[in-house]
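The form predicted on its own is given below as one chain in structure tokens.
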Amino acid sequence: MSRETVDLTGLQHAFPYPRSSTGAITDLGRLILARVKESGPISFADYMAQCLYHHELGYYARPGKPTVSKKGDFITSVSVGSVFGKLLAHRLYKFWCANGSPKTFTILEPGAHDGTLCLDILQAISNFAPEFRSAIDYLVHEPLPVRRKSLQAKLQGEASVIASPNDCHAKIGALIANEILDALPVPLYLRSNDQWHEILVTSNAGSLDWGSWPAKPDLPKNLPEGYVTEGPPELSSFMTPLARMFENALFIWIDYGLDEEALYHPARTAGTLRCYFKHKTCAHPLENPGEQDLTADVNFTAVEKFATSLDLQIHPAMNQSRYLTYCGKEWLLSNPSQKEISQFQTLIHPTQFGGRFYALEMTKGNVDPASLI
């Protein structure tokens, strides 16, 4: 840790939520404390990775506990209903047709949670394009063993559940990644004494606490004292295997996020890192490790830069409202039910999912992107 005195007031402003007064700590918290005691402080990115993806005690290693639902901690576009999957199904169908309707078409969905989106997409395609359904090989990428088992039980052979895309190869296909990038662990930084410090997680009197050490991240230097923000996640280990799996493909990323100009605006002094617990955000990042969601806005600029290094072609991002409206042009003319129209309105409403979320498409290889407009 830094030997100089570092003013951590900026962290108190960024995360003003009260800490627990009971002294209770989760099983994962005890493991992290023991690790810190043995080996010293860990980076916040490492801490976030443990909180979300520890193979037994991480937040996403709990398939029996509701997380994405009205009874859980947050909702997604998938939670709204099956219309989200139907609209993406139409987008995939348009891409398949534009590229010669190949006899085999691989769809890869990383982080498919409970498999609902997968089933919604496949059911929609079966209903309006059975010839496309017969061509689909749907793969769900899930690294956590306990969640793979749960997915296999729910999908009932409709899709294959894989631990890694490294051994998979597809001549042509598509990737669907809904709210995945925001769950990649990010480093946390503080501007103090006119320099950047990386935030660490350490211990203090038997509880998890903040620490720091000097750092030189690729961040603006003209930001105010006490400024807290996140750096980009480590994208290589996540995106590279996904890109290498396909010779030709459409990649669809849907998430909330910002470009770097907005993300590192001087007025955004507290960053975007937040916790979700029972649909509330008033939770401290060091509280209840493994039992609350940790997330940060996607740095779309960093994602696009790295994708370019993988020889992916970047297409203009658009908000979810515009994107799903383009995807659903044919569907809207098919006389959807009032319930479906209500779901669609929720998905595109600017104060709900429509304005907060963005869709970023990329392509690889010699393909026709099948323009939405």
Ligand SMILES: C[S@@+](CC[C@H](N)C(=O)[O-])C[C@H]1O[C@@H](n2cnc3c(N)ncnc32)[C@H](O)[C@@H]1O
The other form holds:
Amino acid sequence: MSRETVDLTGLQHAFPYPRSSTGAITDLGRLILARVKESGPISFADYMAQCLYHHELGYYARPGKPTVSKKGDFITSVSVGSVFGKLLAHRLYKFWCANGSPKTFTILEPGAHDGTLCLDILQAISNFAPEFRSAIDYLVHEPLPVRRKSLQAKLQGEASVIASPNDCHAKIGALIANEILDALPVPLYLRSNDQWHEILVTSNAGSLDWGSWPAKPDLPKNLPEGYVTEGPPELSSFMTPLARMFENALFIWIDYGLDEEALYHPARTAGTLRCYFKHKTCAHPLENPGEQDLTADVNFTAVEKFATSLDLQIHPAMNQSRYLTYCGKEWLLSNPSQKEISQFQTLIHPTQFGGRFYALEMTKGNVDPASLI
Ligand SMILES: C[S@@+](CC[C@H](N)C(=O)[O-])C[C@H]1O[C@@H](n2cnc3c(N)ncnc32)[C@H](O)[C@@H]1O
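Taking the form predicted on its own as the starting point, write out the structure of the form predicted in complex with the ligand.
And the full complex, kicking off with our chain again.
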């Protein structure tokens, strides 16, 4: 690690309790600390990967804990109720019809968490388009073994649970990814003395602490002293196999995020990294490793650039409010119940899921995108 003095004021501003405020350390924290003491500091992306995806102690490796739910730490559109799946089911049906109603249609859902969205989509399709249901081969992609086991138990053969899409091939289909891009580990950077420094996780007096070394990320240089931000996650190993497995497809990415201009705005001095614990946001990324969620806004510009390099066609992103309203045109005319209308309102409300979330569609191959507008 560089011995040069870096002004960490900006970092302390971004994370006002840079070290654990309670002194409490988790089993995962002890493991990370031992590794750092033995082999030296690690990047924040590496730390975040351990916190979320350590095979036993990571935040997502605890299927018994209600992490993503009203009883857990945060909710997603899926937790609002089955209407989200219903609206996406209509979107998929439109695409399937526009492309000749093929006899086999593969749906891949990476990061399906507890399988609720998969079951909501399949149930809706069985109800309004049984002929489409018969064509669907639904795959759920989950890298964590313990979560795959619980997905298998929940899905009961309705979908296949796969460890990797590498050996899969589909002539035509769709990918649905809700709130997965925001959960990919990101590196953190600090602007100090007119240079970028990568923020590291190191040890100090028996606790995890921050360190840094000079770095040359592809980030704007005209940002103020003490500016903290995150770089894009490593997209290639995640997106390339997903894109390769389809010859022809519709890709639907739904998440909160920004384009690069807004993400690296000079006024956004503390980046977008957040921690969630019991529905509260906190600024203690080094606290309780493995027991709180860590997430960052999606850099949609980086995702679009990478997808273009994979020969995917990008369609204009829409906020979730517009997107789901377009997806639900037929459904809204089918006399939904009051309970369903109230879920729909939550999903499209500008201060809830409607304004902060975006749906970004991409297509691959020779397909009719079945444009929503
Ligand atoms: C925030 S949760 C997803 C929430 C869920 N899609 C929903 O809408 O409720 C993130 C999930 O992605 C999974 N995951 C993480 N990295 C992944 C990867 N490279 N490929 C597929 N899934 C991944 C995690 O195990 C976790 O279950």
